[in-house]
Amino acid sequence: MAIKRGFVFPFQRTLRRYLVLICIIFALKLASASVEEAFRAGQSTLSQVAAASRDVRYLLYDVNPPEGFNLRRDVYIRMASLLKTLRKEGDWVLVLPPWGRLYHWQSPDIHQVRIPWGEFFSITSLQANIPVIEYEEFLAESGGPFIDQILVLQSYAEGWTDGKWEEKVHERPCIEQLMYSRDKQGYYRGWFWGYEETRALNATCLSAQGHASMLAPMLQNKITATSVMLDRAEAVLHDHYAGKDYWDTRRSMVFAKHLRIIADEFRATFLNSTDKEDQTLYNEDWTRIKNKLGSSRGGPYLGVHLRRKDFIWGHREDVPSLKGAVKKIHSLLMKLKLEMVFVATDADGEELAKLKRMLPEMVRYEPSWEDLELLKDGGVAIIDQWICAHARYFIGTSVSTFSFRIHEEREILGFDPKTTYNRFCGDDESGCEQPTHWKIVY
């Protein structure tokens, strides 16, 4: 049966939402009394007094406005990679991009700008792989709203010299025109996350072709600023896409404990399911979690990620209508010997109607107003995602990073491959080829 919004009951509602703020501010306690342990990868929260005697460095970045929030998350684990280089030879913090503004937060009437990481991830558990500040932090620490250099990431003009593929990096002209202005004093301006007092004292463009890493000797070396903000940071590529240091950062993106307990309650209430019966038990510290694959059960229901929208025209070939979709589901179903299925998806409200009226089976998180302006379309997802993560048996879309992020959250929990890496074909493909399993790496 698919749960409506009406169906859950006011006074679940209201515990919901007493158990949410009772959490963040036990969270905001725990934060405050526990300040040594909270930055074991290395102190990153100073006064603007010691962060000058330290001669501590500040990098930031941003990605492609049309990049959605999980490929954000993938440029993170880039960003992670290339600070534990910088930090070999200096004093280096990464100053965390506010969320908002994003192509796939189309809810109306909510305010989803200047969004800090905290609202999603455990920021604690962040700074156990290495030393991250909210961007709010940074202008406390620097002494304003200002970011000494921009470097713009962008290909080279010429592409591949004599079609050979090299790792390089050079100051070049900027191919396109540049994202900001200059104003009357001479300050770039332009879209920093929101915050419009913020202005960049320079603003240059890199032509670079290889791994994060490799503009560690730049930023060491030829730059000399402060704070330096690297600008489509998508540009670079993972140091070691799929080895220890990706997964160590990959672990420690532990999603906001919050987000957690609305999506095991909603879980235990309507999906019958829960850590113990399932064998999904969890560890706060990321650290610590060394799950055995086919070490975890799942919950008695099927997750299921059908990608809409955009993925249609963009994906033809290998997304499904939403006929052959829900055969799929149907057959998963009866193969499993299950009867509930849990569905996220971005469909919209006339493909939804749709898909309930031929799939009576399926289960949804469906956010009141109310929660949707506390959680935003970020915490829904994360919601959706964890949800997921702790089914039975897991189907998703091909090539999508949402899904991406669901196996990756299963590798973690322990459950069998097979479980996990798997994917809608579309209605013309037979056999279609299935995920790649990436083996956690301890």
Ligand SMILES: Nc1nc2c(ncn2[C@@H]2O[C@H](COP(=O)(O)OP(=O)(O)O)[C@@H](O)[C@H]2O)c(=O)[nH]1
Contents of the next structure:
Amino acid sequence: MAIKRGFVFPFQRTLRRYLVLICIIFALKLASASVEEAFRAGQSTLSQVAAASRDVRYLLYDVNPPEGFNLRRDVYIRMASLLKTLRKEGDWVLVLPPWGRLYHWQSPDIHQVRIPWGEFFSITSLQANIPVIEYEEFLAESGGPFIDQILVLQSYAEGWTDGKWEEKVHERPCIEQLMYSRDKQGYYRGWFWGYEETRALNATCLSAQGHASMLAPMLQNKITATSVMLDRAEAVLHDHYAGKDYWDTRRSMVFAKHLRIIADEFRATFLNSTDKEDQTLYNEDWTRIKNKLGSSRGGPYLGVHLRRKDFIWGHREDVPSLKGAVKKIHSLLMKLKLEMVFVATDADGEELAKLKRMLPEMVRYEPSWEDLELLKDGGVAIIDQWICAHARYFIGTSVSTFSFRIHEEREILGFDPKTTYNRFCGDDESGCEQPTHWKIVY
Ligand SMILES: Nc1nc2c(ncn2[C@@H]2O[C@H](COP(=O)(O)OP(=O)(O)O)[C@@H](O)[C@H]2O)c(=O)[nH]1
Ligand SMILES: [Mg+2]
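Which structure goes with the form predicted together with this ligand, now that we have seen the form predicted on its own?
So here's everything in the complex, that chain up top.
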């Protein structure tokens, strides 16, 4: 009996243990499934564990909604500087804000939200400068659609003290109404790039005036949250505009390969332009590109960026009429002994028809609907920029960040500055100062 009991009892105990274990596993599975369902994350538990053991902190950011694509590219450079400063004292990663709902992206019927950076830029190239992850990777890695702390950047309610500019940052009451509202659970809900399930645990305002890295001490010492999102990130300035750090980040912003390939094919087919003939040397690894100014010849065409829409609505005196622009294009073609002209423009249908009548020889990149759906307005704009960047001579529009980014691309490619820093003048503009040449610091 004793033997029997002695024999049966441990067996029953093991069975019970097994049952308890199975129950626990089942309960855990259920719990993790519902957590996963609630958070729509949990793509890889491994990376979660890895992230936790690394004590990683996440910097997220967003920009004022009306700002366009090319100003946003500039804000990325400022955030990259801040991230580099933060990383001197901690394992910070920059989370790339998904693209979408931009005012200028007006193509109808195509879905243009939650677009990852990888659709426009080469992520490996960005990563050669600073650690970056896409927002969806953040969701998976950080355990769900939660951002610990939002800091909305704003100016100082009292303006500059004694009319004197000084760099400073303070936690302050919000001046404007927050673009976030609290839900039933007390979480903050907002735009979050179209990710409706994202919520923030806390949202406060930060009065800040100065350069991006000025925020670092506050983020390092005062704020303990793991993930911090800076909203209205355009409020801070460059650490050092056009310095080495600026250019390192700018050079790392390599366009996605598929966009460059499409643009290169277009150049070859319609503009008789190839890298070999044009001496536009390129390397997939941006850290190896160091072209001498004047070494690039460019394709046998004039590149034009003619910014319209909101640039003409205000009747700005530095933006030409279509007639004025066409006159300038003709005179440049004569002077440069070029026969082809490539035009990038955001002109509306009516203006475009007028332009075609006045400049029938112009070449434009006009995607089919299928191509547009695939590339999106952002991809098409990049293709336009890439083609303009490879022209023998470029002329852009006054104070357009779209044109500025073309200048930078040409600077990287190694064009003679005389062929790059040119802009149209307004019909009645006096002075007409030409764009500044910003040299790369390697
Ligand atoms: N495809 C294409 N889009 C353009 C062109 N010019 C302007 N756009 C669109 O209009 C937006 C202009 O906004 P932004 O990038 O802020 O440049 P900015 O306003 O000229 O400084 C671009 O991002 C494009 O979406 C162009 O020549 N070609
Ligand atoms: Mg703009």
